[in-house]
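This document opens with one chain alone, in structure tokens, the form predicted on its own.
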Amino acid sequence: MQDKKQDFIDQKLQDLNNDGVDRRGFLKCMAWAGTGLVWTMSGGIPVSQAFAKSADHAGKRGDFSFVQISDSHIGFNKPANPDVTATLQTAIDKINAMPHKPDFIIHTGDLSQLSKPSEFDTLDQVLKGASAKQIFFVPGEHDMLTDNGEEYLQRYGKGTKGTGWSSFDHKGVHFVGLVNVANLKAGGMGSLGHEQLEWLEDDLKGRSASTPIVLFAHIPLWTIYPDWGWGTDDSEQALSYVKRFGSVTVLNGHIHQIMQKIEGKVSFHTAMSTAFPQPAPGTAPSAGPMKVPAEQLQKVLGITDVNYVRGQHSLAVVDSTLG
């Protein structure tokens, strides 16, 4: 039976590839920028929808939750946000508004702008706050700016492999926070090198396939929009190491917006900025802090609420904004 649903969902995947929609109307129909929605499973087949009109099935309490922050650019003070530490404290006070207490809170990257010691020390200070006292990181580029990364990994690299890569297990979920932002390739792309890759293989072997698995990175394990660096050039050899579990969620920030796809069993999220917008792919000349009116940016920053539920196929992924 559960062959068949899958079968089922490969076709519905294949339709939709052949429907005509080329990959950058199916990108742009990806975008949403402020947006909230819910993956979750109907008869076995993933559906998404509206934040608002999921209400009723996110405030369902699953076995566990978590949250997502990214990109908080502490110590950015351009136009398109001149107080990021403000909007930052927004999100914590969100977070701790919640209904329900997260276990944990992960963070994708970007904690600083230039990643200084002073930039840290503040976001540290933000953090306490949190209801969720427990927080994981994954570097982004602007936190090796300066020092290749030694500041962050003495803060917040503690038991990790490498250049900060490591995995954990939380009530039956397997998580493995990557770092793609070590060794940058020419035009900005993402790149996890042979040693991670290694390390990934060996963590999930053994492992049951019935396993959910959360990777996260900073910069999108999948590509979508070269042009601007938007993507990981040897993402597909990690992704392959997951094409025997039955549920895999993929969780990145970089881009400031949210965008989402299924491969399969494989559901891919982007989320918001705690800092600025960038613009949509290939809608301005290059990537970078997008200004909008100041009673605006508000709705275009936020977090993302993921919520598990022992027996689901997919994790249920809630974004929603600041303001």
Contents of the next structure:
Amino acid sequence: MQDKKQDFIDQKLQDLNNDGVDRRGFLKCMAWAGTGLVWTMSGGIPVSQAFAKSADHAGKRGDFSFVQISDSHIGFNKPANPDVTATLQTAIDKINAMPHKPDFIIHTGDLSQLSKPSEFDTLDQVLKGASAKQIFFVPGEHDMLTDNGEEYLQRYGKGTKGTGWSSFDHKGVHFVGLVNVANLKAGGMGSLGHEQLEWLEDDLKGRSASTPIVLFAHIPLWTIYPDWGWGTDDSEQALSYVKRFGSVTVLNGHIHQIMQKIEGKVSFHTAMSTAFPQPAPGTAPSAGPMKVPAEQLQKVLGITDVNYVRGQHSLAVVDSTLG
Amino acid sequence: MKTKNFWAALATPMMIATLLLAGTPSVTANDQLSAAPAAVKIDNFSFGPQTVTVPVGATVTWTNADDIPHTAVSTEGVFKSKVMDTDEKFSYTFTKAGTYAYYCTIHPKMTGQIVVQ
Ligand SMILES: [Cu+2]
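Having seen the form predicted on its own, could you now give me the structure of the form predicted in complex with its partner chain?
Below is the whole assembly, all chains and molecules, this chain first.
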């Protein structure tokens, strides 16, 4: 069991070493395309694209940008990454060094490993060093482990509703942070729940269809791999409310790797973790922290830079690794 | 398959016990069975074995062998573990016959059942 996982990792790293192109990931992508879904990114491929794109963007700045970070898992100390605080710090340093300053940061959950106050304290300490002063959060399942997420909500849920959902507007773009990690049902995947869906429908009602919408949540709002619970049971309902909008960007974490899908006017994207990678769907006996050699770790961790240019159909999403 | 092997392995010691205890009340044999604790290993995001059959009075112990925390929570609210981090355990003693479905509240795709007879 463990060997299979290791074989896959070795192969992946070898591909990364050769030319930065993750062939296994690419083949996977092709195979999945055959099932009727269009996957445009997987594994190492977008990394090389990201550099080309960044250079391209350097000249013409967008109206604004923000950065998504995800799955910092502060408190995790297993071999897959014995120092998750240091890699989060590297991510923040990278954000601070960006030539175009992001207006804010979105953290798409799993801030902590075990919802411990000390873990949240450490996270706050590192995030304090970010030049972008405003940070928006949604919880991951690791942040809701005790007291139905009381500790998380007290710290990061001010002004939010229910288990931590909320929305805000920024320079003409409407952002909605959703929670799909609370009150999960046996045998199911992520869940938004009736109350939150009603709130979402109401929140979007009356907004002009030309308003760009950004939905963010921890677990993907599209079904990536049900066997591992990588999806949200009632996401179809949520997506039906955004169908009439001209530009919808959905940002998720949880799976610790980049996946992208474009369906009509909706672009789905998942971010890398700042803590540890996870195997590609179905390539290991289960999900979970994947150990890579120390010198390779920064190549599989990263941040996501999102640029909004007025009048453009969709937001430009650019991933870059920590090292 | 797993269940079959389990019973095959159990059949021989049970027959010996019955032979040795011939003449003494069968209650003793039952007590000896219930004293044996059952174990569920949490590994690779699954409960193993997924179905565990124990006599009334048996204690089942879950141990988390993953690098990620898990829980074992009865769907009917009969038992509820704390969050088990790596190598942490949770035990529950079943005093009533029945089938107890449970799952991990953090990763609800993880399900299992304890059959108490
Ligand atoms: Cu679990």
